[in-house]
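Okay, so here's just one chain, in structure tokens, the form predicted on its own.
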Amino acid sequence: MHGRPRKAYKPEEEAASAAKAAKLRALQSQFMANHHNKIYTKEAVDLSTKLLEINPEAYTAWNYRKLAVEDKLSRIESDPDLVKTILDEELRVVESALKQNFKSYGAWHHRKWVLSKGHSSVGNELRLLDQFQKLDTRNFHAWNYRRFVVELTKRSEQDELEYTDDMIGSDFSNYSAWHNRSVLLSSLLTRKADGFLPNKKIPDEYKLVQNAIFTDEDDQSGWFYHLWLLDQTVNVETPLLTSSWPLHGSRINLSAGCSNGSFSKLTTFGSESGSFPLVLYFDQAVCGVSSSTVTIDSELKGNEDLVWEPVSKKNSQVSCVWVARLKYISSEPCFGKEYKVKVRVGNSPGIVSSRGCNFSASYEFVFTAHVHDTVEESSQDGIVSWKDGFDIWDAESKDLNALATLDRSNAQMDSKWRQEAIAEEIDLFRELPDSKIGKLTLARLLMAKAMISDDAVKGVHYNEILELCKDLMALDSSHYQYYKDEHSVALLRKVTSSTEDLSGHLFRCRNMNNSVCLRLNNLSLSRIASVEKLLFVQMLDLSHNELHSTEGLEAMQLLSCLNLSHNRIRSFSALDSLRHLKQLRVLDVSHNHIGEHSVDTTRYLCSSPLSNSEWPQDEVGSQMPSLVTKYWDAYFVLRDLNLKQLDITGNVIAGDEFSSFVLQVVPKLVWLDGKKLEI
């Protein structure tokens, strides 16, 4: 582990260990006796003794030896010394074992449960800590067992990064001691101790590491370090709304059956239910989002309990995106009329991060909602096709200047300090021989200066972070697939950075009433990022790339039409984030590998029905019994859908069964494979 190579055992070496066996299944057999008898006398507790002499990781035998520590106390009175005799032969059994085996699960957490009844001294067990550290010093059972007894000792977490300092000085290659260092410093810089200022401490933090670095620069433990601080220059403690749809100052039309609108409106927007989604979008992910914290004033009726729910896999009511459905049909008329709606985000406390911190940047952003009094023949009653009937959008529009807004992040985010500490992170690693690792931390550092940079100089960075990504696939080829998503990621940031790069994959759809259209086709993407910019897109076109999932995808709650075809996805499973856009009606997954793969790992994503007894089942379930379970997958993810129109051909899984079983589960399906349906 962390580059010590195994040993070969030597002949007598083998020789040795086939007698210790013997040895062992002789007393392990003469323990067990004893064990389920319930006997604990002291021949009974010296034979467990011996047993973990020779094998420390007998956990059975640690469980033994604490029933009977129980039983020795309950039958003495309240002598401290007796109890004392007691607890320090277990911790003298445990030094013994520790020996054998520095390692030991069972031994470190029998320890434990010794300095737990509090009967012992624990002053000790720093010095006892700082001996099998010195013969081990990345053993990282000590290090846990050390932060155990910190916590008892009520020992500073400065002195301890103190005793980190000494650690790494003596050893770079600790990783263990630099673990510990990021924990210690977690704690100290969260809380804001005296001397453990973000920007003060984290510079000082890069001019450690970088000596570890640069001193053995094949050594990982330093680089770990350093990608941890790289998180905490970026990373902002206190959630930030990164974005949000409507955006502020927009305009949308509103319809009662599809959109309505023309080439000049901003966005159209049509829905059955009579209701359009709002949508918050946070930079991580945050609980508390409802009623209280986020308050809506407008004249739309029917809004006053508007329930927020998030966007998460297994119902997690901790989530990046935040959706509310505003009502627009009521039992009120109010077609023909535009209505203000302002939402207010964070005026209340009760947005918190999964880390504890509070939402503390409060946002307001204001839209109007125009409902017409006519509802057009839905276009969806023709097929939709991907190639003809797309409009250019023009890259000078105000429409597209409005759609694309800066990340609020960057605007809220103290960013002086951070900036110069990176870029003097990237002026120093410039100067260090290519390497695998140091074009790879390079790249990092280059994608944490883009996010933090005004919109003039991203592209530069972007470009450069390419060209990196595809260096490191080249050199790195047993990494392939992590530097193909990393260059995905770059791409896309690329393409969300600016309205020109935008503008050029953004178009408008005639035969869909003008809906928006974003297209990334044949762009080699392996993994989908920045959706936080492209919440308004009503159309997107990722065909011909290299996706496996659809991961991310869950955030465009305006996606109407979806085109993944002559991709790489496997499974139904790994379109499980789909389940979540209530307004799709178009999707087209044909040419991909689904039901080619006989073991497919990524259908369990999503639970089968097969794993949970009481797994609703309706009128498909109960008709269907055998093809439910055949095609589980495929049930869970389309049976949340209202599709009108699915095309499955090319995949291995397509054929008459499975398109009997589609027509099933989804009942409204008016196209299937191209072929209009008879109703």
Contents of the next structure:
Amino acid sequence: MHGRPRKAYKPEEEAASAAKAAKLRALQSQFMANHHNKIYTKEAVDLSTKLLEINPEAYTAWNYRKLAVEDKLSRIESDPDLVKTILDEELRVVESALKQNFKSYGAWHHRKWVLSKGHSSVGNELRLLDQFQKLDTRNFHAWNYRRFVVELTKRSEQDELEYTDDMIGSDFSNYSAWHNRSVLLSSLLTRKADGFLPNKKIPDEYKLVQNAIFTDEDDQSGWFYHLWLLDQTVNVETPLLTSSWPLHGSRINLSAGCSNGSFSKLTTFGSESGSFPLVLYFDQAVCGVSSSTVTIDSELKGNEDLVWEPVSKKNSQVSCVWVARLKYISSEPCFGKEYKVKVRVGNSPGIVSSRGCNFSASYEFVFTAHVHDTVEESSQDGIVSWKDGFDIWDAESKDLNALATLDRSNAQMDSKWRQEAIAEEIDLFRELPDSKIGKLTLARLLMAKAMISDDAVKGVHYNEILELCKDLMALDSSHYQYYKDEHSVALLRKVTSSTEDLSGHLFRCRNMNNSVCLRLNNLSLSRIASVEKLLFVQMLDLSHNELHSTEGLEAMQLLSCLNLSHNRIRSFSALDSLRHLKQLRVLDVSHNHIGEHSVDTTRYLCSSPLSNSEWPQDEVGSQMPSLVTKYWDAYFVLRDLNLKQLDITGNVIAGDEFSSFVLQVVPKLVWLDGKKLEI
Amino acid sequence: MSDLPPYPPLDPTTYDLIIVGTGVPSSILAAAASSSGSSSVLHLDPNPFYGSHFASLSLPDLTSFLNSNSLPPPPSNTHDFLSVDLVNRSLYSSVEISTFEPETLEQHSRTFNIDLCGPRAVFCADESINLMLKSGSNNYVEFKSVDASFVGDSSGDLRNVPDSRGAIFKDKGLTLLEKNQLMKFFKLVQTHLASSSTEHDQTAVKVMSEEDMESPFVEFLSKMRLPQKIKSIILYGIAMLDHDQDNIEETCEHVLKTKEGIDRLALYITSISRFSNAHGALMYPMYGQGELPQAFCRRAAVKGCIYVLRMPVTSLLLDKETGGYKGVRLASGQEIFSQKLVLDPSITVGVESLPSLTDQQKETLRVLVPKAVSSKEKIARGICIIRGSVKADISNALVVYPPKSLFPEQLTAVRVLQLGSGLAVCPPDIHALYLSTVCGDDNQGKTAVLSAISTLIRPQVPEDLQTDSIAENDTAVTKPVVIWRALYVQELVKGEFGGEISSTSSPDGNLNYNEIVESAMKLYEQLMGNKELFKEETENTAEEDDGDGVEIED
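Would you generate the structure of this protein in the form predicted together with the partner chain, following the form predicted on its own above?
First the chain shown before, then all remaining chains and molecules of the complex.
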């Protein structure tokens, strides 16, 4: 039960419990003897009954009973009456065990097992459940079992929904009831049951949960449900293509890399290998992106069977970001020519979200690739400086607009009721300003509103969110980091919400073929977001922030230079996502905390030496096993990067030993900590 | 008198205490005194039933009780003592009884248990319940929950009193912000109660300042920025106040301090959670309020108290020399003696015998001498037997009409309690509706009660007009119809300790018995000299759980 203080035992109670333990021990050893000798006589089974009625947690006894039942059933040759008697006896034992402790996993499981045999009547089960759920309304065992019984009896989801109405009505602090409600509604809405249209039903649900929240804002159960509702309002089940690179209608310049030396101010893309990445960014993780689901129609030769790769953790075939490399320098000369590329996503079915929804609305985009015969101006081996040689980008500039078409609303969404619902919630929660959770919810609602509306007041919303996050950081210091992250997300969304906002941070790097450089330094960012709008960025300055990890940057496939100096990165594991950036050449991670912790403790799941199966076979690994063991996190990241310039000073890990290790792992490195390496 | 069977003589003839009248306070005294072990108690009642002014009666009995007039005592005399004749004075005035469907009443004549002192219900955390538990008299009564309580207005709408977290959540009349404000206020009160219950803890934060506690409750509610609607619910629907708190100048003597207001809320809040099988703050005894005095009387009888009903006391016997109290003469003519005497509030000394008394004798009798009453406050009561219910699907419910809610001149709150056959007080499909309001004079009180009646129920319409009225007003159809109605005004008499002769209180204007129980306990202390009331003797005979009844047990 909930909210009942535990009392210290009185001496007589302790004595009683000791006596009980002695009795249990005796029973237990007798029972174990029976079990080992496979004795299933009536006396032996009765002994297990006795044991379970005292201690329902004795799961071995439950298993023994299963064996005993199987044994009995094998003897009686399917006389239905006898079968029923045997199974009914099991149900009776479970019931009395549950009366002793209705949170016994073994007992509930045994009951399920008996019922799955299919000979018992299930009509009684809901009655029994009502009894247990009255005793403890939040008992999740009972709720789980209830779902099992409902499925077995084919009781309608509508009836179950009504049951949650009753349970929530009698006590709205019932997480289990709210949770079951969300499960039932999800199913009813997905299969579009009669009267369950999202645009009607979800506003009704908002009204219900508002009552709970406003009655007692300190009760969390309602807030969880509200969060779920908001998710239902903002997100659509079917995956959508959020953005791509290149964008629809854009014109990209590609450098051929070898020709007559004419000088151009054009920003060029493309790598040494004569290919450029094609990036698809979905709103949720999908699988099944391939040359059959995504077709390319272009005059560029040799791209018939493009290989699409998910930009995600190793071995995962599910990702928001998918990339393919389009070749533009093939055997025949192609300089000075323009090529139209038509990409059709979802041409044939196969792109499926991790929740199992199909990418249904096929989407087509066209861009032009212009291959110039310009020479890359700077020497391949020059040091890249983050200080000089940057030009401001004119906000009105045509090529800027071509790069970043930022407002792309999803026409597929029936967004009217969603916008109305969110606007209503915002008005309401503005009236509940005193509470932490009220502010947080308001911030989330505003974020949702800014996301699904394409009005010009987005910036106003983001400013309000930023203020709310600041308030929350001050109010609730124990969740400071969470609010800080939200603040960063909002800030980045704001920066990327319009070309005006973005242009203030955009530069051209003269020394790097006018590469597009985005400077987001000194913004006290703790998290990266809005990457889908920044796919075109080639140089990214994130220095002087509070980043713990580079998660999110993996989508920026054009990135060649990254400045992460003066952040809070604590290990190379936190840079794991950079391994996906095939064009990354310059990395500055100086003045971080690398080496303080070899494991990124800010994440629950991270790579460790043990998760890498190829560990022993590696060449470098076999040459200097002790260093690899010592710097394993650096090893796994740096090994996959193709860096020419690395800055590592100002970290705990930095030092002569580490430098020599780096030289071994990254043989192509030219600049280390600002010094040119002798080759 | 001659048709009564002859009274058997009582034996013994001397007691420590004689109590006349079996109302709630008298019965508590009898039970407490008998349980103390050292006192012999004789408990008399002139009526053929238990409960006096707190009884539950059939309709004819109720009618005749309300209409009973003061009987002139038979002239009597005695040689050894000075005899002072007693008069049984009626507490009721402006009694008005109307029967609309005599045949229906005839048909169910014995299924009614109608309270004289209604509307009355008990809070689960009431003093009377504590006392029942302490005395063990809880074994003789079964309670059931009052299902709902409402605040009404002249439009006929009944709004739920959102008195708990769950009720606020489900309420349809409050806006979200009002829900928030009300719940916040409840939480504040709860925090305050929790912190004041652990007063020794120095770290406990004072939630409410001393200054706040002394200020008028209504001002404190305004300070908490509660809107008028919620203030009205708290003041009249939860704290159960009678007088208009918004016009403090006019009724300053009735202004409730925050401290008292918080106490009343505390009673309500603790009531809601006291018994696991009670779903609300209020409950009502099966078979009527008359069961309560009976329960105490049964407890007293178990402990050795002697009971004689139908036994009026005709005169007091005083010592000729000292003028001190000696005993009483019964209607049977027998003389019984005791140390002390406690009388029902309706018993007084005949005015004609006053001039002949000496000052000493007057001193002995001071409790009985009618005085110029300081507060002229009375209580107007109404009883309606109705077909149908004031709220669909709800049988037992409390309705409160705050001051000015029925008509602009309404000075005091009108409380209405509807009870149904589930409580064994009336036949199925019929409800007993009790109304009351505190008033300065009979007319004012009856006007308010009648106004509430006309808002809630439909008058009987002659057969030929009925169809027209239905067509004319559809909503009227759902209103219940009155079958029988009684209106009366009851005097409020406070009990008094007078040394040898004391008196008990009449039913008061409250919904519960707290003040009556308090005054009875105080009187007991004065009579018995600080002897502990019901020293722990709860035998805790576990009651059988019989479904929806509320078991009151510790």
